[in-house]
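What follows is one chain in structure tokens, specifically the form predicted on its own.
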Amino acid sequence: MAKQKVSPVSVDGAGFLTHVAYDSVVFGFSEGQLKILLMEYHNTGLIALPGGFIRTDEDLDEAVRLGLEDRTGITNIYLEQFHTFGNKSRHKPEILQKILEANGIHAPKEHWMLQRFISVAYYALVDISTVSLQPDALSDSCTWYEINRLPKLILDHATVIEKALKTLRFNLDNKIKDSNLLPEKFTMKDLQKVYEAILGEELRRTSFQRKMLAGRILKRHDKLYSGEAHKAPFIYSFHK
């Protein structure tokens, strides 16, 4: 099926269902750091959460998946959807009239765009490595952002990666098992960094080995060698 292409020049909307969006918090691990994919919108200097519209003619979810597998190259993403932000107060039409400026499209004052919308958040979570970012049609960048270093953003968006992130937190070992923030293969220290940079804390090396080996979502491989035997760490996967 074609990409999600938004058209955002239709005055009426047309084939987009109106005053419905989406944002998507995209997480990804890199570094030793939690990271969020950010837009930087074109002649603004407006940075914002990568989001969109969905068409007439599919699903939700189906939208979420195409518009970020346009921006990051990755068609298997875990996706959960966490909430939906309806509060009045997020309606900011200047905000989206700027960026319809910028990119050289004067909207009238009834253009479908710069109405209000309620938006479904989701948040996604990816390997850094895997991903080939690219910009959408009105946005310079797409780049990854340490979760500790956000720029301003736009309208409530910084509320929406709180709640993400909260969200991400509240039971992480089911999600971490079906998420791609890891390669199939890695050790625990790999694990406890990732766990660290989520929860926002340090972990004790025993008890968080202990405490992941008990809850059986491990599967363990043959030690990863590098020339001293004696402190070759082994290796792990998720069980499926």
The other form holds:
2 protein chains.
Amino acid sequence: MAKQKVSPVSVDGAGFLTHVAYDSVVFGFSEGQLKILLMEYHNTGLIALPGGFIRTDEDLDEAVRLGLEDRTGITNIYLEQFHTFGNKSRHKPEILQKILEANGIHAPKEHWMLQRFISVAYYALVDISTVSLQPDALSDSCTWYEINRLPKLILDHATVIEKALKTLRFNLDNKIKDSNLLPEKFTMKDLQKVYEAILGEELRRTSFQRKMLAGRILKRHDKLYSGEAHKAPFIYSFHK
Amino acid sequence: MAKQKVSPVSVDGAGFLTHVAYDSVVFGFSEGQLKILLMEYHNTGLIALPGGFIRTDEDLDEAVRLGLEDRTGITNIYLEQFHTFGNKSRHKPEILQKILEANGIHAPKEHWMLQRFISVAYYALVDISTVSLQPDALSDSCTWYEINRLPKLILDHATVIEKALKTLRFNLDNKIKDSNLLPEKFTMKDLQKVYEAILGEELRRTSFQRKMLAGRILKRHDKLYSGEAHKAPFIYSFHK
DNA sequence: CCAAAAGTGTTTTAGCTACACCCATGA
DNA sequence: TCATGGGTGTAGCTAAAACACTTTTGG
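Show the same protein again, this time as the form predicted in complex with another copy of the chain rather than the form predicted on its own.
To see the whole picture, the full complex is given below, headed by that same chain.
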């Protein structure tokens, strides 16, 4: 529930849809590892998913997209809503209070940011190499963390990530071609590494190759001569 | 966006999470037809999905469950959240105004119910035969409609139903055993009829039977002697 | 020529379909 | 014994997995 633009903070939340927030689980892939983007708030040690609020004149999807564009510099991010979290036990005003205090903002109890939120969660699939991270006003870092070395997170953000990953695994075959996890051109081995990182298991090389080729989503280009002493692999891109 | 308890309507929405609502697509099955529960508002001719608001002391899931229990009398409803709709184009205050007016409530422009809502949508699978419908305070009917004979609906409710049905079709094999679409005990033919109504296509009898038996979700009981001149079918129930 | 990694041919397996046939039932 | 509908055996198809083999590459 980090937010990107809090400078003019009104107590009643004018201009924003109160009680509604979004959180985004941004997946990236580099060095053979699946990674997630997390933010750390100034002077608090608190780490959270990047998120924000919805302005009264924005579509929900649009708000999420713009919030992410601000932080990653990427336009055209692959984004998908996967769940809305609305348990009342998520309401921990002392945490948000602490974050605001650490930034010199003394919010009264009735401040809209201290009230209970329903949070709509999205996941994104981005190419880490094209991202230049921009912490927001309340945070001093915005960093990639390996999926299996996550730090302690505020609220139920660990659960949110868990569910995002589950959804991603379930839909991977359908989503991979629209994702931005890999650069435009890649080898079959690159693609297999992405699958293995996401599914958390090793796959048979030959079965994987055949399954992918049967899917008709790959376009084959020239071979890649790496200078190494073995057959050169084909380069692929996703169709259209 | 019907609501179940509006008697004490405060302008600022105290006690409710403003800007958040839920809509529920309740599927039922009878007479070989898939049906959906819809409500008609007093003196307006407006027809909508049953829905409501979330109280500040309720979980989101709990609010939806209780709202449905009020209307159908069923406890233990199978409920699943499938999408959250948040386009700003959904905001049509004149419709809600009309509904309130028709009930003698003259709400000022800044009334919370006339503001923009994010709506969390759920679908439910219930056994029509155990339901006794209860219209809420703003509605004069609460009726089952055949899925392919739906009336014109307010806002984007037709889209919501479309998406609910798509989700249900996609997950049917996984959800059927927890659904309440059929009474506890049923024949293979009954089950096939449910599948056909949901998928909107006819299925081969023998293939269907084998697929279901292979799924290990059915427990076989005695035979059902209907008094008709043919082999008596087995009775089944879902495991656990 | 060798080792490493890529690509492909062949066999096996599993699930589903289609068709056939037999069985139980009450008139 | 007949018509009706339910259950299951068998053969065929297709997609995926498993295994083996060949090819390409630079040292």
